[in-house]
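In C-alpha cells, one chain follows: the form predicted on its own.
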Amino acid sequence: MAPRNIKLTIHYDGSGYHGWQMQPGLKTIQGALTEAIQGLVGGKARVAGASRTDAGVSALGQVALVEIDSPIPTENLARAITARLPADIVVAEAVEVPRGFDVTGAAKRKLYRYTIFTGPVRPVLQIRHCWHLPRKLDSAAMAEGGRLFVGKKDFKSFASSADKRENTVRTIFRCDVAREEDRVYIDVEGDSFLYNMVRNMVGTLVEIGVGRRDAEKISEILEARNRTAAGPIAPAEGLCLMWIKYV
C-alpha cells in the first residue's frame, strides 16, 4: 500500500503545553501527536502544522499534515490517533490530500478568537481559556480601533522582536469586538500572522478599552513600524485558533 498524505484537523487545550512546536524535553502538541501516530503505525512520522501556536494557546481548528504508511482506512484514522492522545488533544477529522499539498503555504485564511472576562470574580472553570481583567472596557471604542487594522498593512509594530521575517505586511479581513455580558470577544481573521501579532493587537485594543489610548492611534502605531509604539502583549491563555481555510 502506497503512503498517503493525511490532513488532520486538531482541537487542543494548550494550557498544559509549551506550544505547538516540538522542543527537546518539553511537552508540546506536535510532540504528543508525533508520538501517538508513531505508536499507531509502528514507524517514524513527521507531523507538520499549519500554525505554530504559542505556549498556553488553544485551538479548535489547527491543521496538520502527516504521511502515513498503514493499512488503517483513512476514515478510521481520526479515531485511532485520538485513542492514543492525552484527553486534552483530539483529532476531529482526517482526510487524504494530494502529494505536494502545502499545509502552511496553501492556507488562505485563519481566524483567531481572544476572550476577555471582565467580571469581578475569577472564572475558575474557564480561567485557562480567558484573560481575567476585572475592569470596565469600552468595547465600542475597541471595535472602532479594530476596524483600523482591516486591510493589507505593515504589522511590524505588532510583531514580536523575535520575529525576524523581512516581510511584515499582512492582510486582515476583519477585527471584530463583541461583548456578551462579562465577556469581550475579539475575532481577528487574516491571511497569515506574525509572531505574537494577535496578542499584541489585543493588548493595544485593551489600552483603548480602558481609556489609555484613542482608537484613531492605531493608524499611527501601524505607521511607526516599531514594537515599542504598540501596547503590551495580552496573555496567551485567552487566545484560540478557531479555524484555517484552504479555499
Given for the second form:
2 protein chains.
Amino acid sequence: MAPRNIKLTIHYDGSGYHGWQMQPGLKTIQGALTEAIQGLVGGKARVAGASRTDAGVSALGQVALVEIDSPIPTENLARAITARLPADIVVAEAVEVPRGFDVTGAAKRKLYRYTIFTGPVRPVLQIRHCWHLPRKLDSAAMAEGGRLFVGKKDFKSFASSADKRENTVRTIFRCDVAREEDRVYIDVEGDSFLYNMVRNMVGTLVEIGVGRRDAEKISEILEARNRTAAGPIAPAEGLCLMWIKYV
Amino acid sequence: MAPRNIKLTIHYDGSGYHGWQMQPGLKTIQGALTEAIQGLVGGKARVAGASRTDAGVSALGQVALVEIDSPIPTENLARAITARLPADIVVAEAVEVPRGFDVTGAAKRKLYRYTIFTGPVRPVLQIRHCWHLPRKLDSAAMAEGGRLFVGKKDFKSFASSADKRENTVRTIFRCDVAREEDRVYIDVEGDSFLYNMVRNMVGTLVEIGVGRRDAEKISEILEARNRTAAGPIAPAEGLCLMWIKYV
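Starting from the form predicted on its own shown above, please give the structure in the form predicted in complex with another copy of the chain.
Let's see the whole complex now, leading with the same chain.
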C-alpha cells in the first residue's frame, strides 16, 4: 500500500497551548498531533497546518496535511488519531487528497470568529474563549466600520510588524458584527490573513464600539499603511478559526 | 464598624479544582476564595459554602457566607474580592445578611443542570462542562423517567454510600429533560440533595435514554432503597449548580 496524503480537519481549545506551531519544550497543537500520529503509525510523521494560530487561539476548523504510510483505512483514521489526543484536541475528519495538495496555498477562503462578552460578571465557563470587556459597545457603529474592510485592500496597517511578507493586499469577503444579548460576534471571512490581522481589526472595531473613533476612519487607517494608525491588538482567547475552504 | 455577615453569590469553572471544600495542599474553590478574602481584609476569614460541589463540578450560583471586619463598603466587595481571584472564579454579588443566617440550613431550593453532548465529534470548547456521550438518546423516555422523581420521596437508591445521613427523603420539584440539537439538558430542582444524587439520577436516566431500562422502572428503583438498584454515576464535568434560593 502506497503512502497516502491525508487532509485532517481539526478542532481544538487553544487556551492550554503555545499556539499551533511546534516549538521545542513547549506544548503546541502541531506537537500534540504529530506525537499522536507517530504513535499510531509507529514512525515519523510531518504534519503541515494551513494556519499558524497563535497561543490561546482556538479552532473548530483548522486543516492539516500529513503523509500516512500505514494499513489503517482512511475512514478509521480520525477516530484512531483522536484516541491518542488529549481531550482538548479532536480530529473531526480525515480524507485522502492527491499528492502535491498544497494545504496552505490551495486554501481559498477562511472564516475567523471573534467573541466579546460585554456583561458585567466574568463568564467563568467561557472565559477561555472570549474577551471579557464589560462595556457598552455600539455594535451598529462597529458593523459600519466592519463593512469598510470588505474588498481587495492593503491591510498593512493591520499586520503585526513581525509579518515580513511584502504583499499585504488581502481580500475580505465579509466582516460582520452581530450582537446576541451580552455577546458581540465579529465574523471575518477572507482569502488569507496577515499575522495578527483579525485581532488588530477587532481591536480597532472595539475602539469604534466604545466611541473613541468614528467608523468611517477605517478607510483612512487602511490608507495609512502603518500599524500605528490602527487600534491595539485584541486578546488571543476571543479568536477562533471556524473553517477553511479549498474550493 | 461592627463585623458584617456577607452572603456571596459565586460562579466558577470547577474543571481545574478538587471541588469546593478546602483540603490541605489541594486547589479548591473554598481555598481560593478564603485566600482572596484574607488578602483583602488582611486577617483570618472563614468561608462557609451552601453546597459542597465535587471535583470537576461547576457553578453559576453557589452561595457562601463570610464574616467581614473591614471598612470596605458592601457594594464594593464583589469587585474587590474578584480582583484577587483567578479568572475561573468570580464573585457575582455580595449582600449583607443578619447575624445567624444559616447558609446551608436556610436554603429552600437548589437547581442543578446536567449537560450531555450527543454529537459524534468531541466538543473541544465545552469539553470541561459536559458529558460527551456520542449516542442516540431517547430524550422523551428520559423525560418520562424524570417525572417519576418529582415529589417528596426517599432517594436512598441515588445516594453515594459515602453519604451517612439517616434521613434520605428529599423533595424534587422538577426534573426536566430537554433536547436542543446535539445537547440534552437535565434540570433538577429540589429542596436539598444527597451526596452524588443528581449524578446518579442522570446516570440512571441515560440508561433509559439508550434503551437499557424502561422509564417506569424509576419507581421500583426508588422503592429498593439500595444504591445498586440505580444506574452508574454520570461524570462530574457535566454538572453545574445554577442557583440556590433562600425564600
